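Single chain ahead, written as structure tokens, the form predicted on its own.
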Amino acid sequence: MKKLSTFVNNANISRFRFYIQLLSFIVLIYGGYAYISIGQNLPTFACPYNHATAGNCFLISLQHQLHNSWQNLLGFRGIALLSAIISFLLFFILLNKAWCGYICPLGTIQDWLTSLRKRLGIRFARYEESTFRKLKKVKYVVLVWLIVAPLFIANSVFGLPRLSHDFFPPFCTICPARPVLPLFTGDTSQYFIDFSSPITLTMTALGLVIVALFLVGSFVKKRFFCLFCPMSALHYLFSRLAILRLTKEGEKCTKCGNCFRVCDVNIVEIADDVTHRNIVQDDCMMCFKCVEACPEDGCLKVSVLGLPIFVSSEEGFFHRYGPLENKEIKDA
């Protein structure tokens, strides 16, 4: 059990991550022309607007579920919205924010494109700290709007008038997965512009540039879209129910900054929190980078119910870096 534990320790996560990334995206982007299903609720964006798609989103079953009257919502349909509500909660709790880190399509692209940034040689931006934490409501914003517009659109609240069906569905309209991931099946029929009426023109018109900032920000900023993304923030409104977690002995940590500086996404907290366990935080994709990256034995630690799967150790970084400060610990 010893050597097992070892050469997992020892192993390279990343290379690892790879393979099943690009496994998920064959399977989530083409597993339908081979009748595969995974799911009607899935905690990523398997977009059911690519005809090929092995699952959909649980952001658009939420959708079409709320934009329901309050009467149908406290009956028939209220049970079909816990029912997907649980449904999702049953895939999340098993790799808890990993669904971005190694499932997520959207993620996949952002991360080759972050590849094909390094081959040209082009420089990723840094946000300021204030900055950065300004950039990460824009997520908890836009959940909640996709939640709250099909109530309205459905319902009268106290008195107002409706909101317009046109904005209906609020977020799939403007979501970047609903052109981008059907193009990997030859599909560009989602490059349009709506020009029915003012709202649908606008939304439409929205969501193209919206794919434009998907691309470009993922060409020169790691995980441009996730600072953004409803999904992780819903993520990590239920992230503490998750059986894998990823947790800190604070005692044990130097400071030394490697697991920052390797992060995608620039979590500080990361590094600087030395007192909580759960470092887990919004923006927190579980590629476990961090712990590849971290020289100090059981300081980071990724675990399943309590056991651990994959520790920090002194032994590990060394195997993967090199005795030497390795290039890609300053510029992951």
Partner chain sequence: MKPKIEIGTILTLAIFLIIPSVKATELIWLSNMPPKAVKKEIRFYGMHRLPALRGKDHRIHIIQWIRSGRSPEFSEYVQRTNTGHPELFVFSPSEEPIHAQLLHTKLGYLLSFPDGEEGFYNAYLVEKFVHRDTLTVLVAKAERLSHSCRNGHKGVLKKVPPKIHPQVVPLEIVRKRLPGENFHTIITAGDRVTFQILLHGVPLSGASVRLCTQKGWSKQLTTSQNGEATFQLIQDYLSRWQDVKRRVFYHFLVTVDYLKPEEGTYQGKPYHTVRYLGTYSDIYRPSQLMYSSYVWGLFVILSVILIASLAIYLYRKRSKIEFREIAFDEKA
The other form holds:
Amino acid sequence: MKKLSTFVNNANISRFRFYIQLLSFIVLIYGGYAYISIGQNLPTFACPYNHATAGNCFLISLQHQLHNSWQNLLGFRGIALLSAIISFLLFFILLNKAWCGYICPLGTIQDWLTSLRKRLGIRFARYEESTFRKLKKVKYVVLVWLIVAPLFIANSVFGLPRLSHDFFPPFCTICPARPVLPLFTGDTSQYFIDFSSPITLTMTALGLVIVALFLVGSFVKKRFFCLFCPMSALHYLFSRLAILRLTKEGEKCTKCGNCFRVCDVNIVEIADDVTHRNIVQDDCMMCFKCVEACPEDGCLKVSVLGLPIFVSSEEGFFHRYGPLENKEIKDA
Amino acid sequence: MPDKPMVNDRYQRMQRTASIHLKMEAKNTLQKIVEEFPNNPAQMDHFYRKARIFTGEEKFSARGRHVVATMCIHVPIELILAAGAIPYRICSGAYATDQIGAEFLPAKSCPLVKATLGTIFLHLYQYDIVPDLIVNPTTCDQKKKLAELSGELTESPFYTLEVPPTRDSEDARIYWQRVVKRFARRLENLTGTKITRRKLKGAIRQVYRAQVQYRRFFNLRKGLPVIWGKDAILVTNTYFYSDIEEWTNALEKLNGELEQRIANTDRVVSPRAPRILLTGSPSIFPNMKVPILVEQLGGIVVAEEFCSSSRLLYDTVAVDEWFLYDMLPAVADRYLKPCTCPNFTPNTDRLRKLLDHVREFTIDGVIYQAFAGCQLYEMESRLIGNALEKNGIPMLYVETDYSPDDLGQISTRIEAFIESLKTRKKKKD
Amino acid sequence: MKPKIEIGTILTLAIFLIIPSVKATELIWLSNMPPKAVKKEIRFYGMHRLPALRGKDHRIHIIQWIRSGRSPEFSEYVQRTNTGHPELFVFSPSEEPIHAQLLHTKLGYLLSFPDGEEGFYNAYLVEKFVHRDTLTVLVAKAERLSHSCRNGHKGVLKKVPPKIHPQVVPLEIVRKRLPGENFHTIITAGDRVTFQILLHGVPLSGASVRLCTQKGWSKQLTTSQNGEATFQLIQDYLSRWQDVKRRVFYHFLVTVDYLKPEEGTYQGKPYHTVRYLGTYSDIYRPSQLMYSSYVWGLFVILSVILIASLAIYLYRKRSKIEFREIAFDEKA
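What about the form predicted together with its partner chain, after the form predicted on its own?
Full complex below, order starting with the chain above.
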């Protein structure tokens, strides 16, 4: 048992993550060809605009469920909405935000762009902390938009005129996954600008601008889009219910900042917060690179139902970061 | 020896006498360390030999490489190694040079600063080599002024490494990263060697190797007392001026021996001996007054929270992308973020670290060493003392300096402290 | 190949000679489109916007207006069929017969049946009557897809293929499914749609099939050996991009007319010829190509990528924060 845990703690989780990401990318993007259907309410960007998708993103079903009159929502549609949320939660609590770090195909694409940039030797961008704090709020704004807009499309609120149906689905029209993911099954049909009304014109153009920014942004900035992702915001609301957890024992932390340095999403708290045990922040994607980079035994811990499965350790750190008998030392 | 403004008869006389005093001092301390204690590990011989550098019995050659002298623990060694230079730390613990430095500094100055100034003035470096660059981080006020004063006294160029006064803020980090990058440029200019990806990565890994052994050594001391604290302090002291590879290999051998000792339960002292944590102003060879006293009087130093030991080597560099754009800031961060030097404010992390050490090393009592004139440690002692008291850990505050005059006085106090710890321990059992 | 003159072809030609004599027959078809006067009182259900009423049993009832004419736009909303007592057959997606009703309401003359499961409902209105030695068999067919994404997409593959009911309806117009058709498929202008005509379940070759779009454009074809006729739907009006009503559903109407010499009596009246008349209506939308542009999409994406990359490049070059002021040569 001890041998096994040492083996896991010394393992290169990033490499493991790469393969898991690749696998889930293939399953989610091409699974439809093999008649795989995982569910309608997946807590990740499995985009149904991709015809071979193996499941549906919860956000699109949420938008559809909310696109209902008040009386419907209070009636049986409300029950359907509730059951959709419950099914989302059942999926979510298994993996917590690791859905982002390990499963999300859009996140995987961003990671691939990052390794492409690395290969080219172009340095990454980092936000200043104040900019970061401002930008990270955007995802909540998007979340509110995607919840409120369908209601406003289907209902007249306070006697205001209803929102045009051309906005629907309010998030998918601006989501980069809609044009990007179908590309992998050779479908370029989402790259159009719809001139049929000023709203569709604006929304489709905005959608394409966002795709372009997504491509450029995630090339220079690690996990660029995740900062704005409403799914991430939604995850965070329920993060405490999940069985997979990332905890930190503050007493053991020397604040060396290794975890912050390797963090793809700029979370300062992972290094500086020594009081809270549950260290998962709203931007966290649970890639566990921080656990890899932590040289303190048992300071950062990944656990399932309180059972530690991957724990930071000194031995593991040096295993991953410093191959000890290294030729390069002699070369240098 | 190059020309100097003050090379005259008086200077040469001073240099001669101070050199003799330093050798005697080093010899005496070493004798105490080696001969007055039983059961020293055989592998300690390497480190004893290294300490003989002060007695002139051990020589060193730079083999044509540039030599960069550093002070404090804020100077990124990795960069110096990557630039192909030899780093060595010149913070001094010698009473002989302390007296020389006292000539130039106010009476109530810190002996470490005085001794270091004396070293610089008289060129009594560990090796007989005049550094090509002296890197002076702006840590405490006295160290800050040291560079200005020594500028008059030596021809070695000084480089001021601007350490920010705080380390938690983003601004401080960015500022410090910039300082470190500028420093890297300066080193490149000095040695004429470019700091490349491969070289810096190699240097980082070279330090990793040392850290692996140091951390192993550090963790070994959490259990059975198999090595005296005075030896442990000497081990980290020799890191100041040793070749890093050589030091690492020697420590690896020592660790092997200590592990063997643990397996054989070959203790250096009875388990009843109170386990002491030393903290505060650093004990640097040959100033080993307090640790030697503690261990002669029946205690055992199992951990030190000094800038000459755990703070020096414990924390690691982590790099996400092995390119200069990430490695340089990563190296910079490692010297800023986890550093518990009291020149930073706030410095609550030092307290957290001490409490962690108390738990991890099953500490019975803490001895807080503050050099007379070392304001920062003197001031922090209050906060630390209160917090330790709250946690039920007795602390002895010892104000001392490099002179042997107060030996009697502090030995009485330490003796009383250790006795009280022994009684406490008995009661607990 | 030997040219083969089939009896069917000859008879088709004969239709034109006979038409004047049977003109009294109304060409009845089932329509989704409410009369303009009551349009506001109707609610539409599901993705395919089926006109629906909530019945006394609180279930949704899909309604179809009974209309007569050859062009969807100009067909009349009739108050009575040819005989006044047609037979109704409605089959659920799982091929269970459903009880349907003919209603005279203030909304018009309607066929109504309750909605239940997801999928294609086949509704038939069958009339038989003898007039001047000819038995007319009129089959008005509507295939209506009841689908709302909120109900999920279970068993789409099984439910999409067309179903026929030769045991109750002699003449069947079957719309062949488009490639990759699913619950979300809506026929658009430009699509090639194939219809197969089955008489008593057997493909009927040589029958004349006519397709008429909303605005009256029509085309007539004769069915092939296996009873098939393929039409390409056209966009039957010209407009500027912004005038295309992309969300509007238009109707097309398919009619088949086939004469067969056959002796017999029906309700005591003898006849020598049987005339099979079939109608089938479905919805279509303007083609996306009419109002959207891929060129503009490409232009927007490329220009944003270019501008953003340039901006990042210049920012990195000029800016003085963090990584900027000292650049190291990565390749050295």
